[in-house]
Every structure is written in C-alpha cells, then in structure tokens.
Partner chain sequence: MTNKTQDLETMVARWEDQRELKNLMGKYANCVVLNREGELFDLFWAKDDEDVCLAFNDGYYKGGLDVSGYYEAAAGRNALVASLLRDRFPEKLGAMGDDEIYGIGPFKVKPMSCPVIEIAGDGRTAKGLWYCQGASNEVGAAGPVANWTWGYFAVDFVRQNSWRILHLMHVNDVDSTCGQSWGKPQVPYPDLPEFAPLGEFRYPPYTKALTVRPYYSPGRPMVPAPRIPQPYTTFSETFSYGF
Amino acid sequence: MEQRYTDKELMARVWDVENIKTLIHKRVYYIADDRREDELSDLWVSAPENMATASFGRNWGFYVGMDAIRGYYVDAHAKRLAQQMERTGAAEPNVGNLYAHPASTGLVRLAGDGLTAKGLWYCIAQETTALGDGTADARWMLERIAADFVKESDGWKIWHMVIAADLNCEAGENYSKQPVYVDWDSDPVKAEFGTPTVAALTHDPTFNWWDGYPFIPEPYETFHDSISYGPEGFVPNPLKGLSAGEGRGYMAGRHAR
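Present the coordinates for that one chain in the form predicted in complex with the partner chain.
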C-alpha cells in the first residue's frame, strides 16, 4: 500500500490526535472545577471566523457563535448559581455542587488535510446540586459528546460540540420507576438549556440510539458543512415517533405509562 504521509508528517498527525484527546480530557477537569469561562477562553476557538460559527448543541438544539454560547454556558449558569446561593444561604457559589463528566471511548478522525478533526466520546457522568437542607440532588447522566476541532495558531480548539443525553436519574433511585416517556417540560437539563439559537430535537432517547445522532465520525479528507456537528450538519430524521401519525396516538390510553 502506498504511504501517503512521510514519517514526519505521520508522526505529526499522531501527535495531533493525541493533543485532541488531551484537549477533551482537560475539559473534564475544567468542568470539575466549574471553570466554564476559562474553558471557553482556553479550549474553544478564538479566531474570529471560527468564533462566529462555533456551536454548542444538546438534545434540543444549538447555540451558535461564541457570544451565544457564553450567554448560555457561562452567564445563565452564573445566574442559576446566584439563585442557588439565595435559596441555600451559601456564602459562595458551588457549595455542595459536584460536576463529574469523565469522557471515555475516544474515537478521533483527523482530516486528511490535517486542518480539522472530529471526535466522539461517551460519559457515564454525574452532577450533584446542593438543595440547602443539608442534602443534595445527585444525578447520573449518561451522554455522548461529539465535537469538531480546528487547528488555530496556538493549537487545537473545540469548534462545534454536541452533548446528547441518554438519560438522567437520581442516584439511589430505581430508574425503572421513572415514567417511560421523558416529560421534556420537567426535564432539568432541558430547562437549563434555555432557548437555543437553532431549536431542534437532535436526539430523542425514547428509541435509544435509533436516531443515529450524534453520528459516528467517518474518515474524511476536508471539512464541509454536511459532516459538521454544528446545526448545519444535523439532518432531522423524517420519522418522529413521538408525534401522532406514527402510531402512538392510535394507541393512546392503552398503555398507562
């Protein structure tokens, strides 16, 4: 088989992949310390053209542009922490809070041209929020992290990220006792996500991983919108499943849960 890269080019690519994995791992420790502002400034894109197209997605859509991302990820979070302090009487933010989102199972595809990369990870995560009565709401959160990376002048940076939740449930509680269908209106993660720039139900865990989003990154030569983990790369599945017209409405009332 003809070798495409010289030894030096291949070794540089090996280090590119390693550095991208390290970038995502560093993010885990930033999250643990709730250093969201630092995360955006240290780990995310800073070139103006990339900042404009950066995106942060969850199951319900995408924030687009670093300003919008900061508004959701940093500013709204800070407001929630301030409200929590009012409720609990804590003297500082994050008393009794815990954020653990260890990323595992990295699958990284470096573009043939070496300018961008795509990756997928899984997290068996947990978040704990103090309630102010001496207890806390401790939750398991299972989620996939998909991300696009771009190489800027000072190294690899996060460009687009999607965190697709599979489930969240309280620690010590029997998950099977939750209602079968998630009530999005009362879902705490959805409530936290607010109103994104682009609203779309990107991953509905009702059907497990049937919807195939976020998709598994394939080898690619150069980046283009159709393979982006930004909103431009999300193609809504024509089947909804939870909407009337695909059977559920017909059976309404026949199953109680």
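Switch from the form predicted in complex with the partner chain to the form predicted alone and print that structure.
Below: the lone chain, stripped of partners and molecules.
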C-alpha cells in the first residue's frame, strides 16, 4: 500500500495532534483559575475571518462571533461575580467558588489537508458557588467537549466549541430521585447560558442521551460546514428514539396538555 505522507509529514501531523491536545488541557487550568479572558485571547482564533465564524455552544444553542462569545463567557460572568460579591460581602471575586472541568478520553481527527482538526473529550466536572447565607451550591456536571480547530499563523486555535451537558445535579443529592424532565426554567446552567445568537436544542440528555450530539468525529479530508461543531453543522436527529416517544421535543406537547 502506497504511503500517503512522508515520514517528515507524519511526524508533523503527530506534533499537530499533540499541540491540539495541549490547547484543551491548557483550557482546563484556565477554567480552574477562572481566566476566561485569557482563554479567549490565548487559545481561541484571532484571524478576523475566523473570529467572525467562531462559535460557543451548549445544550440550548450557540453564540456566534468572538464578540458575542466574549459577551456571554467573560462580560456576563464578570457581572454575576460582582453581584455575588455584594451578596456574600467578599472583598474580591471568586471567594468560595471552585471550578474543575478536567478533559479526558480525547479523540482528535486531523484533516487530511492538515489545515483543521476536530476533537471530542469527556469531562466529569464540578462547580461550587458561594451563597449569601454562608453556604454554597455544589454541582456535578458531566459534559462532552467537542471542538473544531484551525491552524492560524501562530499555531492551532479553537474555532468552534460545544459543551453539551449529560448530567447536572446538586452534589449529595440522589440523582435517581430527580424528575426525568428537568425544569430548565430554574436550571442554573441554562440560566447562566443566557440568550444565544442561535437558539436550538442541541443536546437533550432525557432518557439516556437519546440524540447522540455532539457527534463522534470521523476521519475527513478537508473542513466543510456540514461537519462543523458550529451551528451550521448542527442537524436535529428526528428518528433516534422516536418509536419510544423519547426526547423532550416529542414529549413536550403531551406534558403541555
């Protein structure tokens, strides 16, 4: 079988994959230190054409463009921290808060042309937020982290990212006792996400992760919108679980009656 790449090219591709993994692993420590602005400045795209199409998604849609992402991820977060300081009387932000979002089981697919890459990780996370009465809200969060990467002049950068929650529950509570249909009107993670640029139910964990999003990246030659982890690549799955009536989209109408 003819070898497609030279040994030198293969070594470069291995090094590219390692640099992409480093991006995600570095992000873990930025989150732990609540360095959100540094994350966007250091790890995300900076070329104007990529900044315009960058996206940050969660279960309920996507923020599109670096300005919108910064507004959600940095500015709105800073306002919440300021409000928390008022409630708790803390002298500085993040007193009593704890963020841990380790990324594991990474699967990286480098494009055949070497210009982009896709990756998927799993995260067993926890966040603790100090409350005004001296207690704290501590939560377990199980998440899939999916990202598209693009190689810019100064190296690999995050271009599109989706963090899809599989589980979000208060620490110490019996998860099996929680209602099947979570009340998203009072869900703190959804409230934190705000109003995205593109609203869409991307991932509904009801009935054991029925929609399979974000999808596992497969080998590919060159990037195109249909495989993007941005909103242009999201396609709702209309069939999986339909026969069992699974999924909030199918059951919401019945609950409304």
